[in-house]
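One chain comes next, on its own, written out as C-alpha cells in the form predicted on its own.
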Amino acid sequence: MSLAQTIELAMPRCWRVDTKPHKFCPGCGHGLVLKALGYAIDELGIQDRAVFGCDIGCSLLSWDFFNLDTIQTHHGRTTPVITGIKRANPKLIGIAYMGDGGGYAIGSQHLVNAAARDEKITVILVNNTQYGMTGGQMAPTTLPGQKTETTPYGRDPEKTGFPFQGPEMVAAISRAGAYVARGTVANFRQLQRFLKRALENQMAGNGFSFVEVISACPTNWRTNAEETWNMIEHVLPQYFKVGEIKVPGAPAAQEGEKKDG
C-alpha cells in the first residue's frame, strides 16, 4: 500500500467526499455551502441514494461538482422537479439547490406549494441578496438602501418592499414535521449541522426541510475581503436572523443559536 493510500484510509470519512474544485468567482459563498453539504452527505452515508437538483443562475455551476445523480432544471423549477423524483421513488433523498432568485422570485410559488403540501424533500437556498450570474440586479432579498444594477440609488422599500423572509414564511405555512433553519457561510460548522439535520429530517420522513444560507457575492457587491466579511457576519444577520426556526418536536424556534468556537 502506498503512502497516499495509507493517508487516505486514515482520514475521517467526511474528508473523502468525491468532489472537485468549484467554478464560482473568488470569494463566492457557494463553494462553502456545497462543501458543507458534501460533508453532511458523506457523514450520513447517503451518496448512493441522493439526487441533487440545481437551478439556473450561479447555482447551476454545481451541476457536476458532486459524484451524485444530478439534474439541472429550468430557472425556478428545481423544487417541483425534485418533488417529482421523490414521489416517483420515495427511497431517494431529494436535494433542491438554488439561489434567492430561483427560490423567492420565479420559483416562489413552487416553494410555497411544496412547503404547504409537506413534500419530503430538502431545499437549500443561497441568499446573497442579488441576482449574481446576470450582473447583480435587485432580488427579493436585496437590503433597504442596497445598491444594485437595477437600484443604483439603493433599494427603496416604499416602492419595492422589504427583504423577503423565506424561512419565516416556510415555518409559518409548513406542518409540524418540517425542519426550517437559516445558516451562514460565516459559521461553517453550524451550517454543516443545519444541513445534516435537514437531510436527517427527510430521511426520517418527518416533513419538508428548508435551509436558507446567508452567502457572499463580492464580485457584484463590489466589496473587498474586509467589507465582504462584515456584510455576511454583521450586516445581513440584522435582517436575516441565523438559527433553527422550526424543529420537529421542539416547543419553540431555536433562533439565534450561538456560534461554534
Second form
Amino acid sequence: MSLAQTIELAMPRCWRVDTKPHKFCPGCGHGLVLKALGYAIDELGIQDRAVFGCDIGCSLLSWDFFNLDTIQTHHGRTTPVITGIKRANPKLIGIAYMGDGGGYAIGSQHLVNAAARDEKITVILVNNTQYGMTGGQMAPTTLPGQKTETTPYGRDPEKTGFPFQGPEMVAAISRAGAYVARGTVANFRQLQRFLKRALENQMAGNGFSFVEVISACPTNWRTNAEETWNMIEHVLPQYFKVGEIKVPGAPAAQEGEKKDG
Amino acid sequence: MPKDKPIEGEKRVFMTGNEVVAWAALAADADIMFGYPITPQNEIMHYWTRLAPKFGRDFLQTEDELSAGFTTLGGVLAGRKAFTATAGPGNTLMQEPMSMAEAMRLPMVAIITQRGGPSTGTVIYSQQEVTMTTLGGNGEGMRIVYSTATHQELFDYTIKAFNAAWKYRFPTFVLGDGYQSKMRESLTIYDPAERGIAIVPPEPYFGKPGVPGVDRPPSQLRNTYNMEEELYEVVEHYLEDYAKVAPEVAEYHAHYVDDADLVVVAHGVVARAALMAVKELREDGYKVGYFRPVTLRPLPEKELREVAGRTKKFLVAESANGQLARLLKEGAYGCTTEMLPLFRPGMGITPEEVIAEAKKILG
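For comparison with the form predicted on its own, please write out the form predicted together with its partner chain.
Now the complete complex, all chains and molecules, led by this one.
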C-alpha cells in the first residue's frame, strides 16, 4: 500500500493533509472529535457545502484543519457568525465548533438564543472541563472539587456552582425539530453517528442541532494516559450523561445508545 | 429573489433620517440587516422590516449587538451585502465584531446614530461616539467613517458606504446622530443607476463553486497568529493599503478659508450650525472661515493642514468634549494654529452660540 493510500485510510477525505500532524497537544480530544466530524462529512458527501467556524481557545487550532471554507471567529462568537452565514446562504451547511468556555460562558447568550430561534445550524461543543488554551482555569463545566488554576483548592459548588448541563439546557429551550446529544471521545463510533445525525438534521431543515462531546485535556488535568482515560470514561459521565437527549420524531431514541456505540 | 428597483428614477420626499437610511440601503442593494433594538436607531429596523420583504431582502433581530455584528460578518462571508445599525452602548459592543472585520478585511457596514454618553447617557443626541467609531476596538482604526450633516447626505453616504466597504474591504460606518435619526427633512431619493452611480457587487468568501481542496483551495480566514512577525506583516500590509486609499476616500468641505483669521471646524449636524454662523459673520465683516471633514477616518489631512497653515486660529465646535479636536490635533500636528474649544458634550450647538464664541475670540 502506498503512503498516500495509507494516509487516505487513516484520515477523513475532507481533512487537509498538508496541515497534519495537527497542532493539538498529545492526548488532546480535539483530534478525535474532528476525525469523527470528518468521517461524518465524508459519509454525507457535503464537503462542497459545509462551512466550518471555530472559536477562540484550543478550538482555534482547527482553522486550517479541513478542506472546508473556514472562519476563525472571536471567543464565544462562532454561533452568531455561522448563524449569519446560514441566514445569508441557506444552501450552506453551517458548523460552529467551540469549547465549553466559548459556548457555556462568554458565548452562552448566543447558544441560548440560536437554540431558541431554532437556527438551522450545527453546534459542536467540546467539553474538557476547563479553559485549555489560557492554561487551565475553571470553566462552567469544571467538576466539584476539581483543581484548576483559578480553583487551586478544588471547585467549591457553594461559591461557583455545579457543572453546566449544556445539552439538557439546549433540549429544554429548543423546538421539536432540534437534535441534541452528548457524545464522548471514549466512544468514537457513537460520536461519529451523533455528529452525522446532527448534520443530517440541519440538512433536512428540521431545526437546531447540538452535540456536546466529553473530551480530554491531559496537559491541564496533569494526568497520564491511564488517568486521562479514567476521567473521560468513568468520572465525567457521572456528571454528564452520554446519549441522545432530543431526537426529532423518535421519542425512544435514547435507548441503547450506550450499549451499541 | 425579486430585485425590483425600490426607487424608480428620483423622488422628492420628506422623511426622518432613519427612514432615509432604510431606503438608501435598499437602493444600495443591501441584502440583509441584522439588528438589535437601541434608541435612536430603532426606526432603521422598523422601516427595513416593512420594506425588505417587498424587495426580497432579509432581516434578523439578534440577542444583542455582539450577535448583530457577528451575524453581519457571517452574512458578508456568505457574499451578501449585510449591515447593522446601532448607537451608544450598542456601539461599544459593536467594536468587537468591528475589530474582527478589520483583522479580516470584511466589508461590514454599520450605521451609527450617536446618543449621549458615557454609559446609557441619553437616547437623544451627541457627537460622543467619534473616538469609538474612528478608533475603537483593539486595533489601528483601519475603517472608513462618513459623518453626515443632512438627510440628503444620509441617503448619499449610506449608498457610498456600501460601495466603499466592498471596494476597499475595510469596515465602513455612516456616523449620524439622534437629531438626524428622528428629524424630518426634505431630500431627493433616487435610483443610483440614474445618477451614474455604479453599485459595487458583493462577492462570496465562502461557498464558491467546487469542492474545497479538490477543485479550489479552501477559503480559510483567521485572526490569530503565533508569532509577532506574522501579525506584524499582516497589519503592515493592511496599513499600507489603508494609506494608499486614504486620499481617495477622504472628503471635506471648506468655505471662506483663504483670508480667514478664524476657521470654525465642525462635523455632522454641528457643521450646519457652523456654516450658518460663518455666513452671518461674513455678512457682518468678520474674516471667518469654515472647514468640515466629511470623513473622520481617514481624515482629510492634507486639506486640514493647508487650512491650518493659512489661518491663526481654529474654533472647534462639537457636541463632545474634544473628540473631533483630538483627531484634528493629530492630523495637523506641527501646525501652529491655535485650537479653541466650543465643546458641548451631548448638547446641540446653535449658530448663535458659534457666532457669540467667534465674536468673543475676534474681539
